[in-house]
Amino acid sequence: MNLKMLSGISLGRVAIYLILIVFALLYLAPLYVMLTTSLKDIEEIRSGNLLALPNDPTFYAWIKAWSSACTGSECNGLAPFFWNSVKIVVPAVLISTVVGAFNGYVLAKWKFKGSELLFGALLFGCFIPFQVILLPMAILLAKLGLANTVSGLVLVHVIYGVAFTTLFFRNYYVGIPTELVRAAQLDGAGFLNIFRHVFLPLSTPIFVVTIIWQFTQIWNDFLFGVVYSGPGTQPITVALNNLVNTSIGGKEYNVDMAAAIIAALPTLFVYVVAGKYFVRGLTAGAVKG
């Protein structure tokens, strides 16, 4: 019976197994089509089977994809845009982490009247659509002298990232005893001192989960960038569609194919490295709250 029961548990383990498999592989097949296909030269792109692997790999099209050289005002290559990107991301996540942070620990911790009244307005601003505030935010950006600058996305992602940081933190530090706090205040601690060493040791999952989130949704926004940036301020997901769109001496997929990985990357590379990371966090804050 032992043996009939564990036979069982293999089989519908393998099974398991097998159609995550599957699904993985479904799932990233479009990614080894890109692999693939960034590393063909246009005529076997034409001529060859789309799942096939290259016959002769070629880094031209990554070559092409990076370069920065540029004629006039226009540049054939993501490398000017990518750093861009990483100009207004490092900044914009940093300060959004921050402010989101000690608003929590506030809204949290240090009730004031009227504060479940600011608590659900930013909480109503998580449910704005980009497209609403993008007049408001254009005529606001003119009168700072921001507009068409990196530091006017930086502001943009900020205020707009801010309402999401700041319920992350809170719902998270609400899970944290009060008792810690009254302790801390007995032992002569003020606003400042118990944030930093009752607080921040605690706050490592949560840092992570909203630092994750902030990178994907600012390194991955198109749609602030097409509409405040200039010609030389635009993020890559903007020279990405714009290289992509642009089909002068030939539509070179390679190229595409090329540029779209290399657009992706950073977001991969933080979700391979700290993804473990992220998950323990979302688990953690569901726990405590």
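Computed from a prediction, not measured in an experiment: that's the story for all the values here. Think of the rigid core as the biggest set of C-alphas that the two forms share within 1.5 Å after superposition. Numbering follows the first chain given and starts at 1. What changes on going to the form predicted in complex with the partner chain:
- With the core held fixed, L268 shows a CA shift below 2 Å between these two forms.
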The other form holds:
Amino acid sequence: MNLKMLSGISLGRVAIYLILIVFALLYLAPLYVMLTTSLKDIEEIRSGNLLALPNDPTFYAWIKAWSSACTGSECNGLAPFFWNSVKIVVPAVLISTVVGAFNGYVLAKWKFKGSELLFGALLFGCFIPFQVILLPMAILLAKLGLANTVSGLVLVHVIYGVAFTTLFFRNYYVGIPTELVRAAQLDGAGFLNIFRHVFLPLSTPIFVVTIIWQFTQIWNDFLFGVVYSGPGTQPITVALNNLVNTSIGGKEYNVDMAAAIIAALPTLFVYVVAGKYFVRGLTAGAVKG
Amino acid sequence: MGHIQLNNICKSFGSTEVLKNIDLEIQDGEFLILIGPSGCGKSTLMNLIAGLEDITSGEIVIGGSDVSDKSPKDRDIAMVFQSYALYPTMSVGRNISFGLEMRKVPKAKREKIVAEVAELLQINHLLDRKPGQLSGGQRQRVAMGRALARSPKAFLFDEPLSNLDAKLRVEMRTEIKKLHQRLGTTIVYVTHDQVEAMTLADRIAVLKDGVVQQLGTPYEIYNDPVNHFVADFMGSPGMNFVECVVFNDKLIIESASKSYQLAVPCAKAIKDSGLESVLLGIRPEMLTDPKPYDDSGFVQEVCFDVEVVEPMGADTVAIGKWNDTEVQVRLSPESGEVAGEGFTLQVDTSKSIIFDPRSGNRIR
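Hand over the structure of the form predicted in complex with the partner chain; the form predicted alone is what we had up.
Below is the entire complex, every chain and molecule, led by the chain shown above.
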């Protein structure tokens, strides 16, 4: 009886782990193929097995993707576009996060007439598809003289991101007791001092969440990047697309794969570095909000 | 100095009137308690004094100057919150000195004040800790320290002890009273605990539905309540209320299937009111074991069927019925042990009070 129960449990366990392992492998297979392909030379890709390990690993494809692959008529690799993306992402993430923090602080703790309506409108902004605003935004950017510029792209991403960042910060700050604000008011602190001394030190998790979210969104954006950028301001996602679609001679799968991994590396890096805060921050906001 | 005057204060949230024409004068150095059931507007009144909410109409004068339109920081008032509201990321020391920091007090002076306050409240050893590492009682002390550091004109306490366990609550209560005696600063204190109110207050203001029902010393509030609400609210176990028929200036009660006539002090007023039945209010401590007494004409023995006994240690509360209404009496623990049907109860009506059963107002 005991033995049967014991074996029953362990059999179930084995089955569960087996299924989990199979799905994990399935899930990781594309990444594996990308990595191995990027390390093979083109001859080996043509003749060999897709799943085989590289016979003679080489970084040729990585170096080419970074510095000399052709993206349309130019052949400077992804490097210039990588830095374009950095120039767009860093200010866009910082500005939208800071604005979101202030918006959230005001909407959670300094309610005014119509603040709920404003919050509702901002929330609505989260659900507007990118495609809907393409044309009006293009006209606006042209009128502002920001068409085809990095600043123009930063502006678009800030406007689009503020809806999300405000939502995050507002829901997080709603969970902070209002009595803290009152105590600080009586202590003589004003709007900014309360934010700086009371709220900011409590905000690390939600800042991390917002920064990861915004970084991923903006870095991975393709649509705004392709529509609003000029020749010298294209982000890496657009360049990756061009690189894959430009073929001189045969298709260089190894270079494509290396380029795709390069384009994805920064977001992976951010998740690995700050990932534990991501879950913590999201749940903290969810439970208290 | 810490003289606070509230003139005709009204406060509405939308169409709901929370406070109606509140007039209160709090003397410099006085300990005033605002008490009432939840939703009576006592916390709102405190927030109005602190300036955390705006008054709808009326005038608030603190220390001789009209502060009705001033922001909280310009009112020179400190508040202790129910949840303590300590800044979670700051050390205890910085929590205490934050108000001084915001008021640009030099660092050396701030440190001196923090040291003094910490000494006074015996929290010196906690100054470097974060609020999260403190027990409830310690947090309470820090919250008081934060209020003390600024030496304001007045302290506001918003149910400061309600988050503590029973034993600690009694300890801190005594401590607050000692502190008030030492500092002599005006204190306005909100609570719904009538024991706290009785023990701490110089004067108590009883609120109900945004109206001050009665303002008076604890003695006045307990012994001479103006209406049924105040009488019912103060005292534990609470006052007994029994509706009695009036007969020949006396009140008829039925106890243990026997009928008795009780003489009461305000017989003339009852007669003048012309009411056929009135509400008799009598505190449990006036219903006791038979014991020696001075005959004032208000004491008599009544047969009483005890249904339930609740020993409290120092004495025992027994529950039975008069005129089919539950009545609580206060017996010695010894007679509590033996009390049952047909218990002989001594009834002293000299301090009993009479209400109009319909309006709840006193008849006197």
